[in-house]
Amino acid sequence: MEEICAKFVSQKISKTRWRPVPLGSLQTAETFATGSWDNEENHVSLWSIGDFGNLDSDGGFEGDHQLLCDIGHHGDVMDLQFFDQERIVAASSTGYVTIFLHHPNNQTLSVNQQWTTAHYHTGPGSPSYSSAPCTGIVCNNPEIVTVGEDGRINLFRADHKEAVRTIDNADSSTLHAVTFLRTPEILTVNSIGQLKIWDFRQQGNEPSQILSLTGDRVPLHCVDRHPNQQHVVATGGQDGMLSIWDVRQGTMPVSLLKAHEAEMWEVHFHPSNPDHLFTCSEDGSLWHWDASTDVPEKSSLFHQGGRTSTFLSHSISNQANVHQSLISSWLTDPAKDRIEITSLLPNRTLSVNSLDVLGPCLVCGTDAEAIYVTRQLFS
């Protein structure tokens, strides 16, 4: 992989998104949006890439991503989301849900859109009112779905002012992330490392069905679904595991995969080729995940600056009596596939927070006050 552009901006990053390219164009992302947290003022950015990854005159890169514009945020920003190509959702530690415009005219960004009590402990209205960070949202248009640390579910769509439905008692633990399964099913993780499949068809306030780890309730912080088998599922908890799920058998993970030293706090199957994997940690580490079979026979290593350690893994189910071209790599046995994983960012600094892949290029935020970026993925 070719060099990884560093750009520092004095502020804490807490969520990366690439701007989706529209759909038949053959152009790769230029633009991403950023969140930050924990700043004495929060901001939801856009940034472009443009002539990313010239040498300048001394052969150096000029990796420099440019601010094209940016607005404040009231609270952290946990979780954030394209909802188009003009317009980004925002999750907030204080409950509230917004939908910025983009101007691409004249470079700004405003409210187009807001709810502000999406999510709370004790309701409005009541003298002692108190919000709940929204943790998670996804989009599919014209629909939002936003999970937060009050159990809570909501439906909301654009251009409505109140939720289209709301689950409130979805979860007595804290809701962590959330991702459409299919477009009535969502998908939701929890803090007592349970997986729930939810389907809006059904007028109930109880899942469809319920997955979980089993021991120790480790509590997930993130999860993903596979963009063409969408029964398959992976995501990352507090003990920085990757955990891969077949959601149509079991109630377990098919397989559990030492990875992190702390949180995994994103996890992401890359969209067009899903079978890489790119996951990133409260241990400063950034990781590319690669389970392609065309990958020549290599023993389980992990590569990092020449360095490289045993990859343990094992696999909690034997799939061999399915067929093998039916199946996802991720599905498979990984000790006898050998999943590859190599160390994207040179040196471990403070927590990786968010990561976006589209096409051959990556980004991340960081603790450190770092965005770090790559067009050249795959060379």
Contents of the next structure:
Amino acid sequence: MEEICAKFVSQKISKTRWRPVPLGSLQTAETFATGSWDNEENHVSLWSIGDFGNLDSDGGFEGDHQLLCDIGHHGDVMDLQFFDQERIVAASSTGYVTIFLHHPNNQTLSVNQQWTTAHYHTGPGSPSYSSAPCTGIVCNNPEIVTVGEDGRINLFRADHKEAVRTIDNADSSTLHAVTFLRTPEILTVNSIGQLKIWDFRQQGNEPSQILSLTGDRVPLHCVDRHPNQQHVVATGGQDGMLSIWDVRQGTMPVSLLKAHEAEMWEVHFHPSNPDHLFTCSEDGSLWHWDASTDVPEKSSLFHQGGRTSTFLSHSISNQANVHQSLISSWLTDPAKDRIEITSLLPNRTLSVNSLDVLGPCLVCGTDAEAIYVTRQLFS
Amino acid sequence: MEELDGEPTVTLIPGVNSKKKQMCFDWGPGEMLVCETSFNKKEQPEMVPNCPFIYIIRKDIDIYSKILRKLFNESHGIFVGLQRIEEELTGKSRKAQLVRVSKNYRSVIRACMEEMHQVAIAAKDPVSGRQLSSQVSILSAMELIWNLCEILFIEVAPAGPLLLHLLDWVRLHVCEVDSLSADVLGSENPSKHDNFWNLVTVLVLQGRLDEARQMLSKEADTSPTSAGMCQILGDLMRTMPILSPGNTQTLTELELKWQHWHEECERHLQDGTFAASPHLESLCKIMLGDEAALLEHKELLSNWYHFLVTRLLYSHPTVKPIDLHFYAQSSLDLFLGGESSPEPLDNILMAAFEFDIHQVIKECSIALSNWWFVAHLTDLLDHCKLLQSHNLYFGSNMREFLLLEYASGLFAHHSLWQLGVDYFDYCPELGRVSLELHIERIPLNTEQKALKVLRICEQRQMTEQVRSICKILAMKAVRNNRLGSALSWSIRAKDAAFATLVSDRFLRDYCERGCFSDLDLIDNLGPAMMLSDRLTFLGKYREFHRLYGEKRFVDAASLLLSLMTSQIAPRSFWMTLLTDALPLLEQKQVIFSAEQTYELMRCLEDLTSERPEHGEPDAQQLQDDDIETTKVEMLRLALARNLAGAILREGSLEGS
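What about the form predicted together with the partner chain, after the form predicted alone?
Up next: the whole complex, starting with the chain shown before.
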């Protein structure tokens, strides 16, 4: 992790997301999207870390990420997800949900579709609507699920003007994040420490299952599902704790791990190497959690090929993983002893609001208006 | 009070005629609001001002520059790092660290300057291009001043190395020579280039003698007549004694050697060695530190401090820091020659050469349009323990005063306020109160932003602010009909009064609709339930409903009764509770014991006896009273029946 590249961008970054690489392609991540917040004018921007063919003398990549294009966004960008290769869905603090379309030919972004009243409050006894921030999005082509401070869950389809399904008052408190469990089930986390599982096949506005932290009602801010084992879920809370849940059994977390000193804003399993987990926090830290059992052996495998074959060795370890992760290393209790934690940012700054991992690449954005990128996560 | 240091700047407000209309103003955090008043003089009948706008006057406009934002953000990190430098570090390692911090600040300024320069070149609109260029020159002046302060105050270079630092300083900031050199060397025949001699002269002026020698050898190659002279001058250049960093020779040794070298140069000049070539002769005069010869090259020197450093290099190479101001002043006078008066930058540099730190900071504060520079420089110098004795007649010391100004400016910005927090943290005297005043004025448009502000307050134990923010959020939630959220926020604020208010809303909604909303929250209150009596009642009442739903009638009944007897339930709610008791009383098996039934009866009688008499009941009220009377009758009947059943049952149980 020596090679971490920072760039100051004159706007506070609320979200960073890698553009997905086409299935089965050998490409590595090279484009990511960011959203800004708390600016007079906020933006959704696309950046490229493409090497533009200029390798420096050491064979390393020269230069930092370059802005490809950007577009104004109404309100703070609260969440950002790639819908597919070209389309990005953005959640706004004004209750808007917008799909932006990227035109690679002339490098521009345009509004493809917009739901302007996805999230709203109704005042007591008055018919007037006031917008409510949309706090989380999850996409699974063609479906988009959004949650908001109004406690509402919306199910949109990219080709439908109206919401396909809306659960009003799904939650009495603020919903902070949402993820797909197994289609058509989703999982939401809220500001009183509860996980709720919703099944869109069921009518009515009751969750099919509620899991919660005991007693303390610590707000949960983020959630991610294990990429291979759909019952394993990680959440991050206001107190900076990382919780691992098995939604098949019990209503309490399998393990609670002391982590950051302030709000954990995001948690992500590595999509192809799920023994690795990444978290970032308001306290300005970004952590890499490594729960793979054979740490020393694996790192020797990585070092063998040197820098040029990083990608190759990476794919080998993926195959190894398929056999190994039948029993998730996150659920076994002694996991705690085996997890190796590394801090990825050199010095503490202001809040790290968002991170994303894809292959050997990681991107994160901070309130200190910097975007950090590394392409050698496992070196 | 001190007198003003300069004329205050006049800001024109468009659309307002200050002669006819009256204006009023108010201070916002870091900015001023100006508007027309609607007070009018008697002769003007209309009350409405012609100009329905409020003007915001910002005093720190640089904060709004997109490129300078990078400077603010990046230097924030350096600032925080500097505050954490171990106090125990002393002597060399501490000084080295402070110099490194200073260099970091300068490199951020340079990076910013370069970017701004690129943008200025690319600017299509000439006005903004000019604005950017002037920003570039301001940044460049800032870096120049900072660099000099670094040499004099932080590095505290002694005689000898001092001159080497000053040479580096001049070379870094008078950099036209590089483009000149590229131009000349790029031509086909460098020594015949128009600017050839200019280039050689500049190199000598900057003490870059190796490069100058190479140029001379080019000249020697092309004109054999002057080859001999070039050779001699080149040798003089080569043999000039200089202090090299790794060298162990003492200052006295150096002075001795230098004296010999100087005499040799002098001899050559007097012997007329270079008489045949005016160019070479002029170079030799420069190397002798001849002031007249130096001043002939004013154009190439471009400014007085270059002149100063060149003059020192060739006449006083071992100048002591104390003597600097003397040479600086005479250089300035000689260079300007009475033709023009010194500019602000000249005054600042002069103050630095005089080692008058306060004057430097004062002049910079007046001349520069932002607080960034003085705040950071002063803070750094304070860490060098250079400002301890100085106290202002207002507020705290100068460092803190400037940091507060800068941080307030950041707080006036819609987005940079987060940076300001750390600056306030490191102002021991007034930082905390300033932060308290500013943080409450941050607009909270999303809960996420509110959480960030709350975190800042909680980390600093600012309980008052935490409470007020939570209350604002709770109020907002109530207005938006989000009772669950409102309750969560009042629990977080430990605001019992507000929790009571929200609980009442829940109960009212229940009475209207007959069912509870937000069960997920109420069922999971836990210990937070104890915050207020009303909240406890809400939680317990909901528990009663759950017990009833689970058909645990006995438990439900005793809970219901205890709610009334323990006075947790508000009187206004008793009728509802008694009505809830009805279905329990009507159950086939007896649930309330005789004793419990007596208690219930007493509650009912307490309630009916204290009912106030209405003066003039209207139709609606009569109808309500009617329903009420029926309810009471039904209750009395049910209670009586239950009592009978209970006595029978208890009697038979005792008998058996």
